[in-house]
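Form predicted on its own, single chain, as structure tokens, below.
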Amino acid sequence: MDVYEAVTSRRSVRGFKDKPVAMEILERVLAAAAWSPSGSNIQPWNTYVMTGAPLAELKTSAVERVAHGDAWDKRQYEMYPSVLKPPYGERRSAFGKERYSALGIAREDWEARQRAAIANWNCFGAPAALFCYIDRDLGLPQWADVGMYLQTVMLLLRAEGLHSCPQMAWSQVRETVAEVLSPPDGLILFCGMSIGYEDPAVSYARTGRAPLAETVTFIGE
């Protein structure tokens, strides 16, 4: 699989056949996307891959915690701004009208909505996930470089013919994402990501791009 259709081709899914992700092909991966570009290679990314039976541990807990309501734990980073002006509030609510009416959700049925975002907490199938924290002293340049370094794991997942969905869900949990890890303290966890094989049996909607000339500006002949 050549670059460009492993950027093409990656998304989302969120749905997963329960077949092994091997060891080998996890460790490749994570050995090939440590040469993502840092700042000063100061590499602020810190890894937890988890599969068997600690991350069943921690699905079952997460799910639970979440289907008896509990409360979120204490952010310690800001999702999204608490308006998104134009366009991105747009796409954003453009993303959730797609994804729910591939599911046959309406707007309205707030049940199935919930049931369907529980999943995130099920790691939607998936037998291996990973968990990406950062310092908590290390600034906004760190945070673009994390991304840098998630994208380029996801990416050789592609080219391993795996699947995988990045998923801030879980920082709302992380307390219970830390009583199974044990993180140092001063880590602050970003994401999980939900690694495996695609169900091709579960329905999903693609989500589509802005056109090019509204997000680049080329600059010369």
Ligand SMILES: Cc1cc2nc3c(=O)[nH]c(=O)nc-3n(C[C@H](O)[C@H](O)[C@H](O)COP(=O)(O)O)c2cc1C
Second form
Amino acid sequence: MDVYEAVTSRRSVRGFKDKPVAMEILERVLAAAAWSPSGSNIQPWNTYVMTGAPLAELKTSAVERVAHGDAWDKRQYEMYPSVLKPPYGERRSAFGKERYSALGIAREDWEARQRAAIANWNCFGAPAALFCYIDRDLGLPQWADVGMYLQTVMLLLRAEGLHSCPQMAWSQVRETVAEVLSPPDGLILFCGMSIGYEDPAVSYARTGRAPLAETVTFIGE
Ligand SMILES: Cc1cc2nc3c(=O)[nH]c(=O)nc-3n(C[C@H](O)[C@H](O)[C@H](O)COP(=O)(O)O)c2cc1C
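Mind giving me the form predicted together with this ligand, seeing as the form predicted on its own was just shown?
First the chain shown before, then all remaining chains and molecules of the complex.
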């Protein structure tokens, strides 16, 4: 698979088969992803990989907790600004419409939306997940480094025939995750990522992108 194909075939998959992912594949992917760039090569990512019984237990606890309506854990970072100004707010609304219409869920059907959201904490059925932490004392450029690293992981997963879904949703129940992982003090859970083989029976809408001229300016010939 060439890089263009890896980039264009990567998408956030939200329906996985329960076929296990071999640990040697995950090790190969994460060893290669370690070659991601980072400012001054500080490699600010701290990754935990979970499969098998510990992941099954985590999914059960998280889903039960969310279904029960428990409050989210105190935020360690804001997922979005409280007001998303144009054009970001419009893009977010367009994404919501695409996602819920693919699932056949009406905008006002709050319960169905809630059920779809809860699938996050079941990892959409994926048999493997990673949880990526960053040190609380690091700054914005290091968060960007972590983003590059996670995209590298997702592209390498494509090369292995695997799919993924990055999930900030896991940060909302970070204490439940911490009960299983016991991360050192001072680490912030940025996101989880579901990993596995796509279940082609699950319908989806490919998310669109803004026209190139909206996000890129070319200067010169
Ligand atoms: C940092 C990050 C966090 C995300 N968190 C979630 C999440 O919690 N749940 C989810 O279903 N999708 C999540 N997504 C997926 C985005 O919705 C998705 O990337 C976006 O809509 C573009 O679609 P695509 O990835 O299929 O191209 C996240 C993506 C990123 C990069």
